[in-house]
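What follows is a single chain, given as structure tokens, in the form predicted together with its partner chain.
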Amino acid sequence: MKRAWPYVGIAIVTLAMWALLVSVNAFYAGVLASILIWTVATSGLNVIAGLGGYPSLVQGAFYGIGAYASALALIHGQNLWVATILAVAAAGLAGLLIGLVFARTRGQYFGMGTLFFGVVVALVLTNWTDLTKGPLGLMVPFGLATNDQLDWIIPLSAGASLALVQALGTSRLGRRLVTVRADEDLAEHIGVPTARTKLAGLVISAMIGGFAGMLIAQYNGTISPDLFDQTVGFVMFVAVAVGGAGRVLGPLVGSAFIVGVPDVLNLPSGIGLLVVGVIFVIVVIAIPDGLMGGMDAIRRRLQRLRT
């Protein structure tokens, strides 16, 4: 019973944010669509930087090549569900492939390796204008019966995610990363298969990053390379790190930060960012395990009290 209760939380999490969706107003509506969309995006960043503690800069390619590999899909008349497969397919075998490369780099060559590809992912979904009509970008196909399905399948993968991730976390795989993250030598002089166990949770990552680019293309209705450069994967490395890493509802705390923060202030660009650079600052400074984190210390203080 005890290990059931991250899923009924998770599932109550997940009534609340549908609730929330579908009674505020357009604009809320909208930024809250976003976070969620991100909690699924950040959510499979959590398996390889969370769990495994693997710097993951490439997210945001993951992100794009699920929404492009969707839409083409659906522009060449599949449905939804064969358009999700290949979207998260094409995504995976990206992270199949960056995994072989460099799952035997560690830290912070890892991190710059990653941004690296990145940076190409972009490149081409700029300059390959027969598949994608460079910057302009597409329209994408609607791929639902109603507008309103959006509603209930948008929270319904932000839950989903969350709840995967927490099944990981206690799987033999999600153990393993959590090692691999403590110390990799000691991993793998005990019998860890380092290389092997990164490129899993790579992989896992990647496919849940292609996952949610299907979900922003359905929703945006248009996609653009520029939503999906080196700088959205780095945003997103930030999201997890302010949630917290590792930790399951991280990546819901964090994308809630960092898209809903600058959202609901509405500030002019330059000032907003500026806003936004101080409160990242500031918080990771501040709470070295990210929001989370800070609560459950938080949390300790008070039984301490108590007791």
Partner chain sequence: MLQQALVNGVVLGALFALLGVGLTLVYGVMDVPNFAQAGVVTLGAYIMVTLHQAAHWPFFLAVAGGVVAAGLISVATERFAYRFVRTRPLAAPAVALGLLLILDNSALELWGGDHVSLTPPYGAGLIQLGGMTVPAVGVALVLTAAVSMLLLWLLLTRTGIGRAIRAVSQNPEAAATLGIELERQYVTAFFISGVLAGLAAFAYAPTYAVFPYMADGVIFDGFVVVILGGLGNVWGAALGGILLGLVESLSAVYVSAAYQTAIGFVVLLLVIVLRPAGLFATTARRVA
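Counterpart to the form predicted together with its partner chain, namely the form predicted alone:
Chain only, nothing else included.
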């Protein structure tokens, strides 16, 4: 029964997010939907960057690949199920290619490699005008029967992504990723196939990011390269760090601060990035384990005071 409690908590959070989404006005519903879609994308990043401790800066590219793959599938007459499968598969294939090249690298070299790939994807989306229409972007056909369906699909997807990370954290792969994060040399010494473990974590991260891309394409109705440039990958990494890397609810909390605060304040993109940077610096200095880590520390302190 103890193992079920985290999933019960995630279900309660999911239900609360759905109730809030359908009850607030259009502006706040849009902000909340963006937070929840980012929760899906950053939950994927939480696998490799949180559980595995590797600085992946390419999640924005996976997000964009999923968005464009699903949009192009719908434009060419496929239904949303097929478009979703193609989005996840295309992002997963990209993750596999990156992993095969960079899974044997470590630390900053891994981060630099993923950043480079994010730049390449942004350039392709901008310059392959015959396919992507370049900076003008694409109009995305709506693949659902009604707009109301997105009101439950988005919170359910966010909850499912959180539950998936919870399940992965207790799986064999999750334990291996945590071992790699703790000490990669020791992990290799005790027989953990570190390169394959990082490769698997990156592919799973990419697939979840691709699914989030399908969601944002459906929600926005239009997509363009500026939504998925290399800056987005970095900001997603910041969101995971702010929320608490490796914490199941970290992506939700981090996305609420990194996406929600600038959106609620209706800040221009440049000012919004400045606010994101300030939040990141404050959290890193004051609470190195992120906001969820800080909450855990407070809870432990209160328990010690009671005893």
